[in-house]
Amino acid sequence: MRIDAYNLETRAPDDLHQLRQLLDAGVIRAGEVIAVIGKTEGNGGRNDFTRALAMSALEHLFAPRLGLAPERVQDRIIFSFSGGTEGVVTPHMIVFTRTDEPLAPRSSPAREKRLAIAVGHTRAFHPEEIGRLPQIQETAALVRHLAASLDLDDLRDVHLVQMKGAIPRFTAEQAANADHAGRPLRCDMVGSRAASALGVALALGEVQPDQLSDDVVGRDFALYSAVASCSAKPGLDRTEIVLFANSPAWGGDLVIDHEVLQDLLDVAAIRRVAARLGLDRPLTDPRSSPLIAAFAKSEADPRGQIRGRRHTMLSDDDISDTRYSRCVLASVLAATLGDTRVYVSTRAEHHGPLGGGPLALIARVGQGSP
């Protein structure tokens, strides 16, 4: 198996001209596309319809090519879009394809680990399960299954778990009555993101089962995943998961690596992962960079400080703290990596330490490279 990736700039949320050209030319085959992840220039809030516009355009592009009705396309391909391209971020989408490729025997000493991706959906959730143990456990079960399907040497070879968390529809009566135990519903973005991240942490051994309960969700932030990245979607009944890892059983010329950012200014961590991927080497033309994709989570530190100094992202009512934090981290990433095509989504409950979050980079390497 082999993964290929295409980072395509967009002129509007529904602009698919580059992707359409690649499909028409046969460079990308519709049946091999497994996921499309991108940034749109909306506000990233609940009323950000640019994400829905982008996904609708993709559904109608792929439907005739896959022989499906538009509403069935997302059963075959996961579309995950994050709104908000504040500052220098270039709106873009990364198209991931998976193809069969003959491999050398797995035991061959020449076999390097290469990017492997598995995608899947959890079962549908009930509103009262969101933000609680059932969502954590179901997410963990699927993450384990996806990781096992990639023939990994070690779970430490998982470097990113990109999720669109479930927020099933519920009635006003359900909300008023809470769940069967009389507890308020957590069927919102916060609950879904938090439980999804803890599900990844449980699956990968970053936390232990006896550390988890309904009470720690959104409260005990010492518990977190270093590789989870979840945004949540109202009206989505099931969580969509794209798991990225490096496997010796996969071919191609792409690799992924990650670090945990301690805060929005953690340039040292960015440079460490970039160096391991060979992204710190001088280039004659920045456009020839082997960087394929950059994914990160941002958060305005809820303690109100960065490196011991006060910040006002949470108290400035003129600009949402989500837009502040996205802009800051995206600018730091772009300046360090030399590329404005960075995917930064915000809110990071149990995604890395407070005020920080996960970072994952995908790069193209030559034979014999790491």
Given for the second form:
4 protein chains.
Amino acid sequence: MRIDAYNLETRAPDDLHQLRQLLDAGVIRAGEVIAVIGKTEGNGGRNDFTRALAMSALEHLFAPRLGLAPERVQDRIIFSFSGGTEGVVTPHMIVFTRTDEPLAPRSSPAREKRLAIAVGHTRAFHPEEIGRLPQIQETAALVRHLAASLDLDDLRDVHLVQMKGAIPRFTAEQAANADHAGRPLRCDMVGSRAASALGVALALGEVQPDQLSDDVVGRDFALYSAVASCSAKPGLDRTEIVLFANSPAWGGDLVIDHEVLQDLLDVAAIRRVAARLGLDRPLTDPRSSPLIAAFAKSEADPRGQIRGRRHTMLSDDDISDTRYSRCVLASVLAATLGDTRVYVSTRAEHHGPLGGGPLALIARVGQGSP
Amino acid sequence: MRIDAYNLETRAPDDLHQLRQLLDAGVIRAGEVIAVIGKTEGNGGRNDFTRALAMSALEHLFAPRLGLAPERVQDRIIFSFSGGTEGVVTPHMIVFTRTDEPLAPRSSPAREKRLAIAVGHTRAFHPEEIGRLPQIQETAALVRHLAASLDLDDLRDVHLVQMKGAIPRFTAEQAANADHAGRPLRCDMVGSRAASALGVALALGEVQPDQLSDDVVGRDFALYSAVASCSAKPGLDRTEIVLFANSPAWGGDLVIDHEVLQDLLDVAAIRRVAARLGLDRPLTDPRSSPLIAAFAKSEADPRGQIRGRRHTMLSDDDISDTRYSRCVLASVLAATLGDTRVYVSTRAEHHGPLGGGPLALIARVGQGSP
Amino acid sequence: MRIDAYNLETRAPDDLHQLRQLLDAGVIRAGEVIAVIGKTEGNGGRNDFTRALAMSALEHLFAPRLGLAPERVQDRIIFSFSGGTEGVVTPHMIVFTRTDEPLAPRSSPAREKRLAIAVGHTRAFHPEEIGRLPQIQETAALVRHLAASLDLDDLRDVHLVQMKGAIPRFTAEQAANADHAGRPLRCDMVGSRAASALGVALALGEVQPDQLSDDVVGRDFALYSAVASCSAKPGLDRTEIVLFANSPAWGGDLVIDHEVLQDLLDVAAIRRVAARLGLDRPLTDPRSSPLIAAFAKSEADPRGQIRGRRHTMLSDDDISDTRYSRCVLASVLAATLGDTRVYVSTRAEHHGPLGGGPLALIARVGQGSP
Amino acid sequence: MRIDAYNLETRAPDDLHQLRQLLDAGVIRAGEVIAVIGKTEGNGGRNDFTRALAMSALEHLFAPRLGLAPERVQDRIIFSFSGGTEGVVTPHMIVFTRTDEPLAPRSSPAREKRLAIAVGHTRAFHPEEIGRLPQIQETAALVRHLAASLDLDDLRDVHLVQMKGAIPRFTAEQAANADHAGRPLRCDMVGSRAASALGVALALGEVQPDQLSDDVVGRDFALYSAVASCSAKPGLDRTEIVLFANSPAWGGDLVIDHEVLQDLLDVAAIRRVAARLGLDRPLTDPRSSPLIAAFAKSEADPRGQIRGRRHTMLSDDDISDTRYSRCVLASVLAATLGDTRVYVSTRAEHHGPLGGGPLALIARVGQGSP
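Target state, the form predicted together with another copy of the chain; input state, the form predicted alone:
Below: every chain and molecule of the assembly, starting with the one above.
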């Protein structure tokens, strides 16, 4: 098994001309596509319809090629789009394929680990489970299951857990009942993101079971995952997960690694992971960069300060802090990595320390690399 | 003569509590203040009233201390405020003082150069001069005059020419007459910024007289200054200039240096100038940084691309490209320099190459430094 | 021939559940739909992708019902969507059908006029024609042709000419050549809207041929049409026109009428046209209103004043004047008409007097009405 | 005693040229000014510094004329500024003066009521009182006291209670203690506005004491005042109140009246109060209108609908619902009243019914009027 990845610039949310060419040319086979993750030029908020436009275009592109109705395509391929290409970010999508070609045996004991991906979804959640232990535990169970399926040496080889977090619909009556019972619903973006991240942390041993309770969710930010990345989606009953790891059982020439950013300006962490992936070597042609994808989570520090000084992102009523924090981190990433195709999504409860967040990079390595 | 500089965080555009304390304590003497340059948390546009609020507060602070009416204070001290602290930028003001203390003679030939500042203003402009040769030439004459007043070794020791560019008022009739004469007015922000920058370039030998004509203004962007920084102000009849250089005839412990950024992501240039100023050494306490001030100009590349890839700053009708480009460059500067008190203003016609712009840093040096 | 119209609320730009139901129930026949005009909840600007989303959804809805490929649907049905539902506006679409049922003969001479619609498109334009006489004349020719096809008593029975104005693509070389020839291209939104409106005015006798020249376009705003409504679309080679009139040769129970608004606050004009259509009678149920559709053009008066007093729409760098002017006029229309499904699009060069614009209402009338 | 009022357009938040002229000409005497209420062209949010700019300018204008330090001026004159002149609103300020000239005796019993104003402030509040009964009761006590001071015939002659609501500062510890005690602080804008309005309602008999409890605040919106208008201000310890009524004991030629708007489009209510004040008669010159001031509160209906149809104000992440709702109501008021100098502030908990709000108009009446 091997993963290939194609990072394609788009001219508009529904621009698929590059992907269509690759499919038509047989470079990408529709049946091998397992996930498409991308950034579109919307505002990333409630009235961002660019994600719907991108996904609708993809459904109509893949449906005839897969012999499916358009509305069934997402049962086969995970589409994960995040709005907001503030500043220098180039709208783009990364198409991941999984090929079943038998792995050429490598000479032990020097087997090298390569990027491996597993996808899955949790059971459907009840609204009262969101933001609480049941969501954490179910998420953790799925993460462990997906990791196990990849024949990893160690759970530390999991470097990114990309999630679309469940926010099941509920009635006003359900909300009122929960209030009366003294357990108000947390069935919103904050709750779902927070519990999803803690679920990953639990699965990977970043937090211990006895540290967790309903009370710590959204409160004790010392508890976090360094590899979770969750965007929650209203109306989604179950959480969809794409787990990225390096496995000795997988082939190909892609590798993933990660670091935790301590704040939006943490250049040192970016450089460390880039160096480990060999991305710090000078390029003759920026188009030939071995960097395949960069995923990060941003957050305007809720304490109103960064590096001991005031920032104004949280008191601006013209522009949302989500747009600012994405712009800041994407600018720093693009400048440090030399590539404007970076994927930064925002709000990061229990995703790295307060004001910080996780960063994962995927790179192409030579035969003798990492 | 020596320059001292105080970089003060503000809690609001009219927050002067730190400056008031320094004045009350005698650390800063009102009569020695020559310029206050700062960033306020507005939008930097036409309806940004934070600059007026800051300057009104400063006028009322200094008026009794200088024995002047408030409306006369700006005849004595140049106030230059730029709105827009997008992202991580900390609103701040830098107070520059010039002290006449006799300079202790230094042992030649090792005389070290130190930050020197001269301020002045051009004659009043006619509207038809703006954006054309007369503005360029008058600006150049003043720049040469100010540079000469500082006893420089070389014009290459000029590292920043901060300007408030004239945009004199005109009547609809004047505009119509200019149209009929086939020489439409250029009396706007673009024209004034462009001609101001070319005036600096002419004065400092960055462009040659025979390269200049009315036609090249706003057209031939291969002509530029590497040290100009102009914001134009509607209603201002004359251009106000603050010229920063290193002079062997001046004392103190501040030094300025500059680089031209090739684009918004030009980390290498930032690092070069930081290294020359000794800012690349690790700090034990970020508050003790020798960095005093960072000034830069940003611009969303008008060609719609950066590093060969699309950006969306110029096709976004929700947020202005000026806000994005400031946010991007300020983020990169803050991350690279480790300080969020960076001054980035925007739109940079003939200020560095297209899509790029000038960067100047002021640092405190030890006795044996540069 | 008769026109029917269905004004359908939408829950999102791609929400077609009401239209699908009407099609499935046979109330609307796909083959009879001639135009769908609607408002979507975008910003109405360059990065408004809600229109594309709505039109893509409609293409996929109609394609199988018409036996066409999705990309061919717009050859059969005109889709015209305008972004921006600022304030109280309810996103909606109006589906127009034309039925060929033979018209029951009416007793002359009392034949009543009913809504009649003709659609068509101009020839493809060259970039240098846009904003100049050739575009005006070609547009006028088509308007006359469409009006003639409807068996009108009088050109004064034309009450609305909805246009998607051409803006053909051009190269930088073409633009430079036009500059050198002293006839700079006007191939942009302003030029296309202006010439389209003047084309309508010419066709309908609102302006005389000898009043027109290239020079008056975008200059002499005393020349205007009272019934034109143009949105220009980059990349469109030809102008698409939907002409609305009342014809004695058409049946049904819909009637259209119009007035020119003198400014954004012209309640008197709104009331006059509403009264003529019988819309001023009290309703027992607001859902049973005979109002079918309201179309208007808004503009923030470029002189910076309204009713002799300052407005701030043109000096706000946070929110576009297009969003403000739509919000203002839509609010006034909704309040006066008692319906939030109003279609207001913006920028109105030569569409009514400066600061004003056209208003057209479509209403259902009883058998004995108008 | 008599009230005079001057409605002055401003060119910028700190433009006082009209007021200065009136003071210099002796038309307005500084010592008789009791309140200045105005709209400035900011965003009305946390980063709106236009209000501070206006008030600072007023302090420096009045200080020498009153023989006070600038920071003491607001102890003598209430300055109440609201940011946000969305759409057609003309930035303006209304200067209210109270003159002690003995009232010429009028022939009883036909004494006519004229505008009377009383100003005052509550005691300082503790943070835990805000949004709860203590704030309601203290507010009510002051309203009753102010009303009593005006020699009213009836409490129904109170038509507007303009309030700057207290939001005292508190520590994180106070907030945590309140949480632990099961009574979380409500010391925010919502809490202060809500309790202030209910305080007015209690004082004027619009709600009965037994209907009130901590629980109804922000919950039972059937309880409301028809004349309250509160903006809450962080950092203010006490609530400032300006009470407007018609009193038979006061002279002059100004009268106030009010109506409750059922929603943002309630033209009928606007017309009723305008008609009672004689504002529905045609004017020869709009500048001679007897309308002096219009005060209203707006709110985007939190149920997401208006008149049974969807609005998008609450799901727009580019522009705040506060800006939209002000724009809508101000447009409807300006169109109906024919004047763009309308004061609309936003968020209206317990100010009129849900989605609606209070409207008060002040007009100049002839000798024989009302």
